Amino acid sequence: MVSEPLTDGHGRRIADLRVSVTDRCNFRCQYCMPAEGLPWLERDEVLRFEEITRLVALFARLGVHDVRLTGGEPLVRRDFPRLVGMLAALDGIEDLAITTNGFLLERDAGALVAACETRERRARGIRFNVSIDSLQRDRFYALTRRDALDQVLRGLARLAEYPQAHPIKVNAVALRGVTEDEVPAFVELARHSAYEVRFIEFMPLDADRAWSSDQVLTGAELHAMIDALHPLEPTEREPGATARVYRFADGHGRIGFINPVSEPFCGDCNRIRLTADGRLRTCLFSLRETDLRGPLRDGADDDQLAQLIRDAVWRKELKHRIGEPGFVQPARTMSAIGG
């Protein structure tokens, strides 16, 4: 039974929840964390599967219908397919998705797809975003500090064997001085495979705090490069969507641009985030969080938890303010927040 839907103080209806299931990752991407990694949460600090399921069920009763599972790297969480199955069985979840670096997809793709086979027919299976920032082995190694491109591509191919997993999106963080050389290969991947390639502008969420606007290769620049190779036509943008998606004019493939720095889409943002340690964040760049794990473990009932959620969502930020005077990078990095 759906309660009064979640609405923030700016009149936006909240329907999308990003759930980080772990802060751990098997990569050390330069734009995300230092080479030596970060201090991990202790095991008892991380929400248990039953706790995640209870909270997601509560969010669903409050009108949230899209859930994306992230990390860190979600596939490093032990028995992760079991959690996927638990969430897939919940009433009200219409869209269930996973963001992964793909390293363990060759092992887990089948189990993850199978975990959703008991869903009601109206549901749409499970969707995947696979992060691949370079299609060149040496550059992939330089960016991720892992010689893993071949394994990631094998995992992507394994995932593509399952019709229930399509459409599959391949995400690349766009870095000036790096991604320009990658454009032709990514265009060919988008045009000659079943994958939709999406470029994401580099955001100030790096652990080294070395981000600068000079490093951002904008979506507009990438669009111009790609359109010169193969003309693009826009598709209709759904309300709340993060990506501006284009089809190739000759009908071969689609490509997208996520431009949070140069073209913020905060005006119709409908997303909130739950960290691996049970903190509710109302913006990727929030400077405050609401603890749900503590009340949950202290015996709060669903009505009490729902009120905490409503109060936090009502205070959701109007926008992230990147590039504006006084912008403050949050203390947590992307790996600790969940993308």
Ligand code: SAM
Second form
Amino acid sequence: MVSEPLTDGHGRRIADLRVSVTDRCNFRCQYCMPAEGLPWLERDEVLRFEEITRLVALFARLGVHDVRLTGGEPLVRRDFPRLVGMLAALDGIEDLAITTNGFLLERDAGALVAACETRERRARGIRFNVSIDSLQRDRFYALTRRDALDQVLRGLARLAEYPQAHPIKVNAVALRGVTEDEVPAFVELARHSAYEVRFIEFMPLDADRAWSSDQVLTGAELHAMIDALHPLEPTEREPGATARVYRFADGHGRIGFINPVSEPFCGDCNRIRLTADGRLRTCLFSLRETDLRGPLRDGADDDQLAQLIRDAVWRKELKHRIGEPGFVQPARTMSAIGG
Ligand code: SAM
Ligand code: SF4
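To complete the pair, please output the form predicted in complex with the named molecule; the form predicted on its own was given just before.
Let us now look at the entire complex, which starts with that chain.
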């Protein structure tokens, strides 16, 4: 029963799990958190490492082979490399990845890479997405409300010292009126470094609920700007991929566009999410969640948990409805979901 692969009611096989390990963060990005932060979960509400590991092992037996650790800021969780090591040791996880704002990478990159070195499995080290929305110090400060660009760039450089961490992705949320003049610098980074740069469209998941469609700088607009600087060629899209990836025609690097608003990729979405307090979400925009922490702590066995997961996944939303009449922004915002 546990070994049947996870499938939703629309025939999509679920293979990708995003795990939020904390709702806390050391940044206050404008498009994500309010300046004063959010009411944090109590310590006891947050899944313990053993609980996360048990659930991830169960998901792996249900056919999930890609796991991304996120938050909030995952590196602010105390002893986070130990959790990475516990997950790295599980069977069935092909891809283990971390999404981070990079602030603590200078401190932790070595420990995180080392945590995966003992993995006795076919997996390929660990992958990182580092979020950097601006390459200008004052703009970075304005966007994240932290004067931390230099610290983040040092963390990125430290990470890049480890061949096992490559390829490293640098993700930037694109905002109209903000990101346009950053394009040349990001293009230079993509072309003359080992990093793959990807722009993400701004989604209505901000805590200030200030999102409006006219603030979305679309991937198509960015593509046109970049193509005019240096011609781009498409690469083949893998099923379930969030990014449309292009290579520079002259062979210098790659750049990607994650366009959930203007070009939704719900049709072959294979992702689900586990929040820091143990709720299963079947879409970023879910209005409904399934509590796994309660049954887990009440002694549910793997078959019982697997049935809860299967039932929730079966009801996975067909698509998000951004831009449609009646769209409702979920109560949880990006940092509390785990982006
Ligand atoms: N703190 C880590 C970080 O910033 O990388 C991980 C969590 S963060 C919620 C994950 C990703 O979501 C980041 O790349 C961030 O830029 C992105 N994000 C946050 N709010 C967003 C929004 N409203 N629209 C689009 N992307 C958003
Ligand atoms: Fe923190 Fe990441 Fe949200 Fe920025 S985007 S406030 S770094 S969780």
